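The chain that follows stands alone, in the form predicted on its own, written as structure tokens.
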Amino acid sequence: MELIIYFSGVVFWALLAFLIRNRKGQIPVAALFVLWQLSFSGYLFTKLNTNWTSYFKNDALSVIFISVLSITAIFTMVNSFIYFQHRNEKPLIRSIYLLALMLFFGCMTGVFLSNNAGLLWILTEATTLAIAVLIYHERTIESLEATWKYVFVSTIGLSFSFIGIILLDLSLKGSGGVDLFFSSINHSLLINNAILFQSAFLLIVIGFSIKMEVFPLHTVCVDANSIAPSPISALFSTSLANVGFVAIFRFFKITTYTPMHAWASHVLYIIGALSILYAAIYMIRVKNYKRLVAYSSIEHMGLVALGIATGGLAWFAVILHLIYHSFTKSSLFFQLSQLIQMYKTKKLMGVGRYFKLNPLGGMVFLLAFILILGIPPSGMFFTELMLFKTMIEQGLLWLVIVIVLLLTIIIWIFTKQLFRILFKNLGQQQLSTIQPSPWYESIPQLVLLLFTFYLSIQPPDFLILLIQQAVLP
């Protein structure tokens, strides 16, 4: 009853938000959105391990990652109103842009809270069409090309996963694992066939990479990240990576039940350390800075991949990263949205001075580029200092020295290319075209970012205590 009260708030809150076509009408609306979310999530705290249906669980690992995307949530609206206001775009686009977040929020809730395999990726393809229409928002040849790249490639990718979901299935027959409900599934699996066993985790992982923005099937998303209102782009590069994490961890805690165990974790390291070389090597030609945040993004989704991998203390680790990650990157987006307001380009070659004509915005930059960077006291130097710990243990050290020397080259390019938009002299004709954003937009990030610290220095003890019972096995 809960989740059917929940899920028709949501539909009723981005209707009434689609059929109001005036700007101040749509805030109310919007607020009240976000204080449902966050209810509903405060709700999921009292009612931890309950089993909705069979199909629906309210794990911990669910509530940390709902948790997230509700507190996220408040500063999307914020940041997303910020933006009408200096688009002046029409009501019905504006409309349309509401209702697809709103309903995007209510899909990655449900995935989060997903106890089946086949429930889980209905709602994960019910999430491509949401972002679909909100990466399409400018109505630009640029949107629609970035919008129907990533709406091919992630069909292709999801249809992999649904047939591996099947393949798993049919591997697991008779073994504990009947219809992959996520609850039931015993700890000593038998595998009737092992060659459809490692067929179908290959294509779920494939699947679900173009959601956690890793190898393989990631380049798309930094096109539709580059693209898409920045709003979006922090969600896209939080929270429903967060919900790719999300799968792609279930269907590993599966192969901890059997002999595969160590295959799985051989394919995540791979997959992990492909991801942050990509994000290394790309990061050096980078010309736009919304691309270079985007392939950061890919750089730490590959920490989480190789967490994952090694397990222990670093599925810890990793939970703990992306908690910190999703704030922080959020954030880094929302300010960007500011530069191209001011500037009216991405080009790097095209920005500088920042520190002088917005000092509120230029100390929010510095300090979410500490942060992102992992320089202490950022709590993502203490998540990596504890996954590099976990694999050195396990006998990684060759595989931790190449990770840091690539995390090396990314923060030289990152340092480099901060200084050059806080910094960098332009001349008097362009510095005379450009109007500052008022002060006070960059508040939100601010306030976001400071709650990052917090975190960072005294994690909550019920934080820590969720994200233990989250990697129980």
Contents of the next structure:
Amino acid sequence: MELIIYFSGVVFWALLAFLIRNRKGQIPVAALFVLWQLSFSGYLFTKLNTNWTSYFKNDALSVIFISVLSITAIFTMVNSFIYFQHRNEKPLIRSIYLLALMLFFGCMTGVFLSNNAGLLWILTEATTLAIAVLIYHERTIESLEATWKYVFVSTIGLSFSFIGIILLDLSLKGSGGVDLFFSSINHSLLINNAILFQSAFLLIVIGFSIKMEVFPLHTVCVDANSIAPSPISALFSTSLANVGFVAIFRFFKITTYTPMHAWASHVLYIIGALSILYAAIYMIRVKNYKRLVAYSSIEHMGLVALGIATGGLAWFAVILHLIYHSFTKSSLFFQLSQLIQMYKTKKLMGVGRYFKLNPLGGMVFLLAFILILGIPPSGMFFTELMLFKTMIEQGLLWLVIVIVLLLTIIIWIFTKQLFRILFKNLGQQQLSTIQPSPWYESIPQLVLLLFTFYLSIQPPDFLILLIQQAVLP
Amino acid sequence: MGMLFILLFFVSLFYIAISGRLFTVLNLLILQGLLLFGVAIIELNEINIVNLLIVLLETLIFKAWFMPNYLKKVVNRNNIKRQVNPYISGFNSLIIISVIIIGNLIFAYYIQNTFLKPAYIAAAFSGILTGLFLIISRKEILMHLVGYVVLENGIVLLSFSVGKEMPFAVNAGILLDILISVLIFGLFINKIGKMFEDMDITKLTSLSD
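Show the other one: the form predicted in complex with its partner chain, since we just had the form predicted on its own.
Below is the whole assembly, all chains and molecules, this chain first.
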């Protein structure tokens, strides 16, 4: 019942925002929608571990990620309106954006709550529909290309997952895998066909890798990320990546009940390591700062994939890591939106002296970079440390060394480009054309970053308890 | 009867791979839609009537009528009749498709399972792989769409073959089909057709580092 109310609310606000074409009129609707989303996630906190039919379940994992999603929603809405203000679009296009954005939030909430493999898959597919409209928002040839590639690859990838889910069900038939309801799966599964099971898991991981932005289907994500409006990129590489994580994590949990556990871990180790390798290699030659940040998402999700594979304490670490990553990466993207606005280019060559032109924005950048690179006191430093420690305990010292070397390369490139953005000198002629964006537009990002700092230094007890519950086998 | 349909499905895969004329390819898609309709009637007689009706409508109207005809309209409007030299020629394509089909037949018999009929599994996976092969070996976006439809047909066939045990899979498969096809066909072919006149994927290369 509660779910019906929530989803019909989402549809209602979305339609309302679509029908009101006036920007001033849309602001209260967007605010009410965010309030709706926040109050729903607050409600979920009070109703932990409730079942709505057998298809939806509210477990600790879903509560964590829905809360992260709702907090990001506040800032996404604020930044979307800042973005509109600078662009003067046609009212219809703006309405379509808001409609798609609200439905996108609804779909993602649904994915986090779904307790059935098939339902999870359908809702993930639905997020593709919504995000496609959002990526295409600017209506340029590049955005068309990015959308086309994303939709095409994403659909094919998700068709793979669908095949994987069918095969998984077949391979678990008669062994306690009750029609793939996650919460009712038997903790000691027998597999009646190992090859079917292995191909099923591979197909599922390949398919959802496009949502989680890890190897092998991550390339189109970088394209889409660099082209989409920045508030959307923020969601794209945080909340949507969390959707992919939740999907892969839930399926991986099934493998831990079977004799195939070690094999599945190896698959994810390979995927994680290759993602980080890919990110490091491509970052070296990157020329576009939005792509640089997009590659950083791939690196972080690669770390998360390693964490899923490692198990134990690493599961705890990666969920915490994802929370920090979501907030930091989204504020970074929000700030990039202003950078594009100011310099009118996404090329690294054309930017510089940001600290001078916009001191508060420069501070936001500096803070965000400290957090995202995992420099203490960033929370990501501790989660990465925890992850590496668990990996070393499992005898994977060599892999940790390789990963740390790759991370060093990434930190070097990031720092180099950060200094270029903040301090590089620009020619007089170039400087005269630049209109610095007003300082108050950086306030939302600053708030979000300070909140992340607070979470890093002192994660609240209830959050720790929730994560502990979420990683229970 | 079911076996005959499967056999025809295999033949249609061969024919799609070698055919250079776009209209022939689209007619073959109509044939595949009809074959799926037939398979659904034979295989899915045990699931409940509403589900069955949806499946039959989907295969007959959506797959065998709406989609191919829509693509034909696009072909006519853009005045493209033949494929421009694909990356892999017709004869080599034929060899690759044969390898795919034989490989899948071996795979299907190898994974013997009480819930699966080997011929159906082989046909489904051949469809999926042929679709992928078309996508990577052809240059026109239109042929990519055809490849995608063939891939989808394979998936629908797979979900039919397990439909008695998992009615849910059939519904989900069809949902996938309709949702995405509407998006891809309705929204993008129009836009892409307008922006890139000859709809060649070599035009889509502006995004890179």
